Amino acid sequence: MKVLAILYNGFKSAVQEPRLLGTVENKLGLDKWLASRGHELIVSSDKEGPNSDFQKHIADAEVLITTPFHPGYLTREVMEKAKNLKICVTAGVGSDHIDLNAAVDHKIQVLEVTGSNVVSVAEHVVMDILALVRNFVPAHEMIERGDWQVSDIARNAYDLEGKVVGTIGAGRIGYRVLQRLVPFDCKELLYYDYTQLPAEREQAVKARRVEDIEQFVSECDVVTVNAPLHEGTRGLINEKLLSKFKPGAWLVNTARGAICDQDAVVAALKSGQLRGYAGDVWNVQPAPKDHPWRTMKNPLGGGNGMTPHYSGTTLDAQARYAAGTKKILENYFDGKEQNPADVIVGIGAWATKAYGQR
């Protein structure tokens, strides 16, 4: 059968480092294995527009492999053309680049490698929090410029200890963020989620659930977003909600860019309502060169901790999601049952509540 993989170009880095499995050059390590089983593998990064490799090959592909880091957007319209498509595999975590409701209607299975990069992202969240709170980026840029004015940095640098930190979403990633924050002796750890953690897990991280999101953000010095993108979270952090934040709070989003309103974030940072915004997810990926999140600043000229989408694609994570992708494909080819935790959409039905209550 025909397997189409939309991956990102690694160029010379992928040649120098073969463990960059999620690249066009290294093909998730699947090429020889698929060939040995008699399947055709098409790998490309070309995904935009009607004449792209993505649009051309999706027409007769049975299997589509994508990643959250260079997503091929599988819309309902594209599915109409994909007459042979039976299964979509996300090499990683997060399948919002696929119209999941359309996948249900078209009886196309959607699976992802659950848990493959949760540690990687949780570590990145803590790094982003510290980078913002300690005003690290402007400090480093000062050194690169050859300057040395400690007061310009220290005037906007704080300790994480004694702060209230809250996560929107306390699932696999959000909970691990809470675990990693425990040693910092924060004043309090909060979470906002539509389900309450089991009492023993809540107690293990000494976290408190706040059921009203406006109340939740008003109590936090730091808010971190660790929820999937779906109908209930798209545009969740907008102008209205940002006005309820504690003035001068920090916001970290490594979940999905579209959870935050682009222009509202820019305005909140510029006004100082947000002291900082960091993350590696964008509402369009790759982000255009003129995307305002690349250059936005707070009134003191700092507060920007944006990076390309790489938190979940460390070399360790790539090894996990490549192996998980192979296992999903192997189960599909051999007619074996999939790991239930990996299934987002089964044949004609939702299989998870991770993308909102159904």
Ligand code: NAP
The other form holds:
Amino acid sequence: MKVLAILYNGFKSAVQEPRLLGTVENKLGLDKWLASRGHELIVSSDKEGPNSDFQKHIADAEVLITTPFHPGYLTREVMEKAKNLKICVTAGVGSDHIDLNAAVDHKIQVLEVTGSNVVSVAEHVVMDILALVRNFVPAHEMIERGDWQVSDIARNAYDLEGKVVGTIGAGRIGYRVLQRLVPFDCKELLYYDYTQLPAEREQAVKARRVEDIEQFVSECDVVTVNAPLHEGTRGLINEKLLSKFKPGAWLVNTARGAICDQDAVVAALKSGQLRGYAGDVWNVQPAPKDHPWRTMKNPLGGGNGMTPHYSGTTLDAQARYAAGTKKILENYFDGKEQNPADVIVGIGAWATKAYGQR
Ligand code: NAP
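Having looked at the form predicted on its own, could you now put up the form predicted in complex with the named molecule?
Complete assembly follows, chain above in first position.
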């Protein structure tokens, strides 16, 4: 059987660090195992356009492995070329780079390694919140430049204690963020989600649900986005919603870039409506060199905590999602039942509500 994996290049780093499993070079650690089972594995990072390895090999692959960190965009159009494709496995969490409605129509299963990097991302969110609130990035840049002017940094640095922090999405990552924020003695922890958390889980983090999103953002000093990208969240944070934020709020998005409107974020940061924006996810990945989120700044020249997409691909996370990918493949080859939490699209039907209530 032909297995196609679209992964990111690790180059020298992947040779020096074999635990970089999610790279083209290290092949999720699957190559020898797949060969021993008689399967052909094609691995490439070349994913854009009709002449890419992705579009060439998708024509007869039965299994497609992709990763959110270097997404192979499986559109309906590309899927129509994939005559032999039966199963897509996302090595990680978040399968929005696949047209999931088209996968339902084409009876192509979509699975992901649910939970594999949720702690990795939750830790990153807390780091981003602190980096923004405490004005860390400009402070570090000042030191590298050889300067020392405490007042220029302190004029826009705050404590997290006493602030209101809210998460859009209180699922695996969002809830872990709330758990990690408890010891910071925030004024209040809020969440906006379709569903109310069970009372004991709500009580454990002392979080309050706000059902109206405009009301929710208007109460938060810090908003963190932890919901999947789907029809209901694409462009959710746009000019109109940003105008309802508390002036000078901080926004952290490690969920998906396209949940926030690119230009509206740039404008809100420039005007000071947002004091800071941080995250690791972009509306196109890899982000072009001139993407405005790379260099956007607040009126004081700071407030940008952007990184490449790596929060969920720490070495610890890579070990977990590589093992999870292998388990999903093993179940598929052996005709065993999959872990229900990993199944996004079953054969011809949605298996989760996480990509939009339907
Ligand atoms: P999860 O456990 O499914 O939680 C997502 C939560 O968001 C669910 O409670 C869901 O509610 C809720 N939700 C969905 N649409 C919403 C909306 N319009 N408004 C408010 N809440 C909404 O997923 P997770 O494991 O926490 O992951 C969340 C997302 O993080 C992933 O989909 C992925 O995009 C992103 N992620 C990023 C990285 C990274 O490296 N940056 C790594 C992993 C994941 P229902 O369950 O009721 O639908």
